[in-house]
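Shown here is one chain on its own, the form predicted alone, set out as structure tokens.
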Amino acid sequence: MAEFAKGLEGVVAAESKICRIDGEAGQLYYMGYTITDLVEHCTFEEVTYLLLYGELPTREQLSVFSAKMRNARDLPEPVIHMIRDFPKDAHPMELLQSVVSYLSSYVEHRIHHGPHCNCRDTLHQIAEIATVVATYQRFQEGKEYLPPRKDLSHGANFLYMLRGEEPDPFEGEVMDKALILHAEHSFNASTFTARVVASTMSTCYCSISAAVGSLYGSLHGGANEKVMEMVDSIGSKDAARDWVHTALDKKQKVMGMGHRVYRAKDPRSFVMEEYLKDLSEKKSDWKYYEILKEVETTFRERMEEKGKPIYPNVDFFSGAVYRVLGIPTKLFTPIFAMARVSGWLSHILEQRVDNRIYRPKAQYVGHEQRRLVPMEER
């Protein structure tokens, strides 16, 4: 019997080339290259053919790359459809799940005559997600559907189908920028997920319906919303340290701040954080960032004093980086969509180089053979 680990926790269940994690030195890289260097260099397009090839593109590479990308953003009309059909209170990440599956139609799989898809090929799936979102949230508003711009970047893109008009340069960086932060992060669960139905030899839409379901959930996806909800309940920079004070007392968790992996801080939130103080500047209102730089300081003192080294997530500030854009909250799991779609793609394409369908044991711990009784007898 192999050993039990709940929740799978430490656990190796693959090789991979994608994505390594540091958690000591609080260091991320993608394909070798750190997230630093990528934010500081790179497009969303660049990383995500990165991700998608194994190397950075070269001029040539990345303008056929890029094109191809782009013309895949628009929506079929039955798509916007069932966008514009879905039942308003339902949650978009809901619709994002469904519309993933419902565009699995409009694409030839060639996924059974070898063990690559044409997925690198179509790219719709990473393309047309950002449309969704900002689609979903025109019609919530009232507005018509607008179509994709080809001459804006992948973020610039997105903030100007939910505008209606293109965005100030650096807000369009920031998006951008954004969605490299957050397209790769190894072995979590919507990742995990997404291998786990690529094993199967299904396609890669149902495998990332399927790791969009696994974000929706609360325990992953969502902890930048949770964050904003805490900023918003504290209010100003002046409560922010006795509510610190209070919630830790009553030992209630502090949105964003720890990670499973990192023991240092998350050096995504090291550039989130920058972004935010830019913002922040640029629209003369430093509300957000005041109250999660006073609640930090007062995390840190009180995590000091137990000797515990726990430190702010990407998602501590990128809630309120989409906030200061003007982003509704509610997109911010989406948003997540978005980005991870890339590294989600990255993965399915690396489970099936070498595939071996996932099929761990359980370790039973119910009843023995027990006597059926009958009816008449219960």
Ligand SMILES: CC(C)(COP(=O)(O)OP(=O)(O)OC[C@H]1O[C@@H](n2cnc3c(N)ncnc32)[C@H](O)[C@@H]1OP(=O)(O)O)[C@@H](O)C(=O)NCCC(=O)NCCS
Given for the second form:
Amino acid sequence: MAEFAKGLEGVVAAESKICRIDGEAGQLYYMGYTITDLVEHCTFEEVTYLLLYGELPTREQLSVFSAKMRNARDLPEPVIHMIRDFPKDAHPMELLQSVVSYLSSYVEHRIHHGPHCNCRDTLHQIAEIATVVATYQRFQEGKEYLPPRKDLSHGANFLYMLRGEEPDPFEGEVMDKALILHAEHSFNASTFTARVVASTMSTCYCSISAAVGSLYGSLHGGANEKVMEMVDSIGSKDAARDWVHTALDKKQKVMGMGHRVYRAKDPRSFVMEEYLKDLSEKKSDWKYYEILKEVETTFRERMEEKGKPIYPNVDFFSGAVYRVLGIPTKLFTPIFAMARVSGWLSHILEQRVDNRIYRPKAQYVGHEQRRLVPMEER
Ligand SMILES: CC(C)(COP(=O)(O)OP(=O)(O)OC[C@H]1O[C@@H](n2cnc3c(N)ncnc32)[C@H](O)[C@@H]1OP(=O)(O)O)[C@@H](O)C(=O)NCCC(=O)NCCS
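Counterpart to the form predicted alone, namely the form predicted in complex with the named molecule:
Everything in the complex follows now, all chains and molecules, and the chain you saw is the first one.
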């Protein structure tokens, strides 16, 4: 009899070469490279190449790959119509999930590859998600479709489409690096979802669409939205200390703190914190940074008293970074999807190499066999 593990906690469901998390040391690796090295030296396109091919590209390989990805940014006319016609108050994640499936029909994979599309070559799924998210926001604001630019990085082009003007290079870089930080994180719920769907030999579009649905849930994406709600309700640095004490006395969770895997400060949160600091300096507005640091200090003091290894996770600073970049809160989770799609695709490809359809068991706790009572006797 197999052991029952609620939520599959602790169950090893596959072998994977993609991502390693060292929770005790607070380290994260993609294909063996530390996240800090990747952020320091690479672009999002370069990291996407790494996730899809397992190796960093040469200059030439990157140039071919980037060109392909940038050529795939623009949306086909019917997809633009679909975004325009989607119910206005639908959540952008609902739109994204539908659009990803729809995009599938615009790629020639059916003709050449059947359900096994050549997704490593088309790169539509990765490139177009940013355009869909930006276009959603433009239409919400009553603006026109703005075609993407090919001369900008993935992150900078996203800000360009959102704002209608080219961001300054540092802001473009911060956006691009934020995508790297969120690109991959092992067997989380959405990645597992992508792999389960891929294991049935479904298309990568259907697998990604399912993963988007999984990320939409409030227990997965969305923590940085909650952090900003917390920051807004605290209001000022001076109020932060009391706010944290009161929250902890009432046994409330402080958003952006703690992680299932990390028992040290999440390595991604260091990077986000530095970007928030730099952006605050540039804008001469330290409000969010000061509130968050006061929350962190007070929270850590309380945790140290109890010897609890609970530290900031990536979401603690990322919401404030996006806010300072002028991004509406509703787009935080779609941006997560924009980044994580590279990781999802990497896992879909890995799943296909040595596939076995996922089929765990359930422990049946229902009725024993029952006599069916005919309708007239019920
Ligand atoms: C992410 C999270 C679910 C991880 O959970 P976990 O490792 O299973 O930890 P648990 O929820 O079992 O908590 C262990 C203890 O630490 C406390 N704790 C964990 N995170 C906390 C937080 N953010 N604020 C206050 N207390 C926290 C719990 O209350 C619990 O205390 P207890 O032992 O007195 O009952 C949890 O830390 C959390 O809810 N964080 C806030 C939401 C968030 O930022 N999510 C984004 C994750 S990337």
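Predicted, not measured: the structure shown is a model, and the values here were computed from it. Residue numbers count along the first chain shown, from 1. Think of the rigid core as the biggest set of C-alphas that the two forms share within 1.5 Å after superposition.
Positional change of Leu8 between these two forms stays under 2 Å at the C-alpha, relative to the superposed core.
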